[in-house]
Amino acid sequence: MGYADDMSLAAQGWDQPDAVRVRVPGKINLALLVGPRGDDGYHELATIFQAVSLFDEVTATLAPADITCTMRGAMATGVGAGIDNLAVRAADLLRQEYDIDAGVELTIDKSIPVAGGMAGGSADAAGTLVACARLWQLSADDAELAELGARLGADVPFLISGGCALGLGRGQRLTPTLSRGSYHWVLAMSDHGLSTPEVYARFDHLAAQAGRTPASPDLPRELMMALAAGNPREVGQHLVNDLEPPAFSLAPSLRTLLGVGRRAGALGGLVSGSGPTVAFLACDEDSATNLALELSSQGVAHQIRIVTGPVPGATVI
């Protein structure tokens, strides 16, 4: 995908802002069905994403030439701000694709955990693409930004659009999914991350041990029907994640945590993505509050958060 210089609206005389702030959500995988690993090293997936109200904020400020990044907030500890940071890579990719000479100073206020199964790094990349496109006054729509984002990570395109969607392939081929109503979640977060590649490697190891070759994943039709009907109890019964066994193998305490939440009244629960964040579904706001209090009293998680979904994707604020 190539772009001509005239794709920059700033070059055509449009007013250019000094800074742009974007709010971007985290995600929960309500279903994550894992198939065989392809020649490219990635597994075939069928997943249902839901964007939830745990947000990072990305502020992009115009700079002369360089790309710099400052991480702040509750989940910023230990997150690098160099070229390995997905937000920095996103800004650099956008600048190269549109042949932009300007730089950007990124400031990211983090509430979404990185290596937590909620796409914290991908959220920052999605927010950066949207913020820098507006800052540099590029005529790039969400579809074009999502295409670029897919080069950075399979979750990035979804976090640009948000809402609720079916993801196929590596998760980047998106189809919006009908979802009625609002869903109340209690997130139990760990202070230790799980490496996504390590979890997938353990998935392959466990499959080989069992003499099993994963089949191509089916669509999670019963879950999709429950979402379309707006029935939280049915949704809770059909939550599924094929990465739970390898996540349990690497972090056995997650199995205990799931049991605690279910006994405390959750409609359902699962490890989100590759973990270790565990998401519990409650039937309403009051039930979510009571569940959060019970989990907190038992000291089974580093941090407890109550969120709702679905919410919009990366949004300029």
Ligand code: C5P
Contents of the next structure:
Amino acid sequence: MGYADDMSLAAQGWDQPDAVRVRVPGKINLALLVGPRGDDGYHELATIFQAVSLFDEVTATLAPADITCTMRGAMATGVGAGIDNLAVRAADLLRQEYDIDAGVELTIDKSIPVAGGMAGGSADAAGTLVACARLWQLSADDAELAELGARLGADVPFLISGGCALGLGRGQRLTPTLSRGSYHWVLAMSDHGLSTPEVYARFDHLAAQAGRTPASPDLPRELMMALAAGNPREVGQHLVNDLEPPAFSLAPSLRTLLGVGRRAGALGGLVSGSGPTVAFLACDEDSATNLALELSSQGVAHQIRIVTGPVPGATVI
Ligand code: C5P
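Moving on from the form predicted on its own, please list the structure of the form predicted in complex with the ligand.
After this comes the whole thing, all chains and molecules, with the earlier chain placed first.
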């Protein structure tokens, strides 16, 4: 891959910016069907991703040589900004692949919870790839960035494209899915994260205990049909997450939280990804507000947010 070659943005007449700001959404999994663990240590998935309007903002500012990172905002507590940070690794990977000498100062304003099942770390990596590609004037298109992103985490490619998509393999083999209308979600977030590897390990443990070997997952066809029809009631009935039993086993309060939301009138609810964020679907904006008020008054979640989806992926602003 080349840096500032004939195909670069500079050659196309773009001025090199000093700084680039990218807004990147979090995701929820409307279906997460989990198959067996493969030789690479990852489970085979069939998942429907929807990008939702809870955004992190990544600002990439030109720097002489080093990659530095500062995390800010309500959800930044406890996130390391060193080389283990996925955004720093994303900038480093891009620099190696394109032989870049320049550095970058990353500032990340976090609203997506960390270890919350909404791919907050992957969102920051996706935002960093898009921001740094523009900052360093690389010729990389979204497909190339998604390919690099998949090396950092299975959710990164989806957060570059956004919208609504079927993810196969580890979730990184994406096909956009037809989704009519806008969906109103109430997110109930926890103040402590769940570790993704731990939730998958518990999934394996529960399967072994039951003497069951997970089969390759089927496509969540009924959910896909409900999304294509734009029918929130049907969507609510077909939300499914095979990681709920292990997430409940690690965090039993999630089961109670789901019960409260359902009784308060949600069309459906599920743990997002490996949790602990729980997403409740409401039929419209007013119902979402009422549901959020009810959940708040019962004190069952650390933080509650109303979001809509689908929204676009990482976007320069
Ligand atoms: O995708 P990510 O690198 O965030 O995944 C973290 C860990 O979660 C993996 O190392 C693996 O243990 C587990 N995982 C899995 N199957 C998946 C996704 C994640 O077992 N499809």
